[in-house]
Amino acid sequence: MIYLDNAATTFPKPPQVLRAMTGVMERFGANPGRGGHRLALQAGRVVEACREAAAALLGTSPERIIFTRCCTESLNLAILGFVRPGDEVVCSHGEHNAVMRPLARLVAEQSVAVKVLQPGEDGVLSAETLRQALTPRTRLVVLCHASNVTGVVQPMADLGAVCREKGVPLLVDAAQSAGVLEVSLDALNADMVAAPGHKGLLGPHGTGLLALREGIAPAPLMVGGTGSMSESILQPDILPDRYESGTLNLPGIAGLLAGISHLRRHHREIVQREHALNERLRRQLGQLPGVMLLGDEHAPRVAVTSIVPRQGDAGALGDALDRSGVAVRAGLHCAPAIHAWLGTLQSGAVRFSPGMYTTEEEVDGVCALVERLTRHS
């Protein structure tokens, strides 16, 4: 199988990921922070050097990471956990459902308004156009760094600038972009930072992180449990207790430290080398008559590529794909506000992207196999 899905999760996982999940099941599987005895203190030990190593790359103290099963549930405790009945949200018309459903129900169920900004012709979203759409009622802006559809990478510094002289803060959803571009409270102008473990921070499935700057308290979506505080019936206010009750994923912890790790060693040959498989593959996949590529050429992207065939149906394709051993992702890639812009809602797309395992062997042979699929178009 050729793998060509590493923006839904990376896969294959460096070797010394599955060796640290493994090995703490094997050695010492206790409950970390529950307990004092040797096997808790040493499991409770790889959860705060993946808290360190998380808290480095995202540029805030290692107890403002918190650590989430996913980007969705990191998306969900900084939306729903900070903003307020009557609120007004502004965010941008890339953004995934684990924002867009959020804010749906905080507009049904608590009266906020939320406002969908729109980018210029080549998919970027200017400064002056998230300034104007900026009032006194906003309370918070969320905004995806990196589209999963067209893998167009927004100015985060300059949109930050903005709310940082509006005074709004910015939630910054960096699931495509976390691992691969700086994604540093500071560098982003940034307030809260979401992250998936398992894509770009080469960790396993059911990890997650949320990066908060100091002074930044959303409330919590779910209390019990901490290891701390345990005469009290109230919620620990100290982080990260606040937000992580009950038992944290050690095996999952101990494998996004291992792929945090080694993205920090190889980091630079990773983005390069998946940037220049995502360029390949454009380059190809333009050229064929029988589909359309999505996304301004000229615009900055992470390795995302994705096509609409000209006739036929993208599922379709992306089925045909599969049956000849190929792993892409067919549809709206959950991310239905962007296939409005782009005038795909109904025709959906299929989505390549390249990871650091891709040859371009694979490449060629891939968009060969496509030209052939769509030949008749």
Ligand SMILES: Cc1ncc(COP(=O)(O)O)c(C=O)c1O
Given for the second form:
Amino acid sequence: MIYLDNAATTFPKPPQVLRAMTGVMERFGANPGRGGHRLALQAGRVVEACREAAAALLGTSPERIIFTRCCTESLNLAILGFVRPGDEVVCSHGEHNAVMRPLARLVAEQSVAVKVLQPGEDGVLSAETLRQALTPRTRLVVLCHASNVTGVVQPMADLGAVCREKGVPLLVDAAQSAGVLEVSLDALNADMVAAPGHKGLLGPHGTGLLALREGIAPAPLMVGGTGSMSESILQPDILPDRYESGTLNLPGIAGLLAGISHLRRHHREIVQREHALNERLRRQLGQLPGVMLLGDEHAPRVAVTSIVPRQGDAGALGDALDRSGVAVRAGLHCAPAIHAWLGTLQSGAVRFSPGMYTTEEEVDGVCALVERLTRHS
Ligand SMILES: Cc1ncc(COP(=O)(O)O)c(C=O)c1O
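Instead of the form predicted on its own shown above, give the structure for the form predicted in complex with this ligand, please.
The next block holds the full complex; its first chain is the one shown before.
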């Protein structure tokens, strides 16, 4: 099988990730932060090492890194925990349902108003559009850093500077950019950054991160046992305990630590490789008469390319690729607003996302296959 669905989750993971996961489970699979025996302490040290590695990446102090199950959970915590009844939230056309659905719930249940900003023709949101949208009622701006449909990257530092200027906190959805682009709070002028552990950071499923700037304190989504201040029935305020009730995903976090460590050593070559593979893919797919390539040619982008067959539907093309041994993602990619903006809400699209283990031969073979499958359309 040729795996071109790395935007959903990276696969395969570096072998060190698998080894780290089985290693902790074989040697000290105790409960981190629960109890003072040496196995629990050893497990706790792995968790703290991963927290430190993530803190260095996201530019905050380790206790302001919150472990979650996925980017969706990080975004839910940031949005549902921060926005209050009657507030206004500003987001963009590029948001994933991981943002749109929590916002829709706030609209329905807490009279929150949501403004969805539209980009220029190149898919890039301008600082001026954002500036004009902000009002004294705006409690939060939520923006997707890199689109999971077109790959287009938003000028987040500039957009964040507008939020700073207006005193409105910015939450960045770094699902497609963490591990690829600079995603520290300072570099993006952000107050919260949500990231999956299982995509560009090369960790396993069931891992996600939320980085909080000092002074930003959403309400926790879940309360319960934290292994600290057990005498109190109230959720502790200390960080990260306030947000991390229940047993942590030790094997996942050990794998994420190995993924981030691998990335630190090989970041430049991985990113260059994925970019070159994606450009190779785009070049070839862009020449096929039977398909339409999505996303502006000149906008900065991550390694994600989507096409729409000129005849037939995206789902059928995705199925045909699967039958021929190619894994892609067809449909709306949980991002209906950008498909509405692209005019592809009815057709959907087929997304190709190469990864660090994809080869040039695989890319060329897949493009030749797409050509055959769409030739008569
Ligand atoms: C832009 C974007 N945001 C959020 C998510 C949700 O990430 P997760 O699957 O880790 O919950 C995704 C996943 O594909 C995404 O592409």
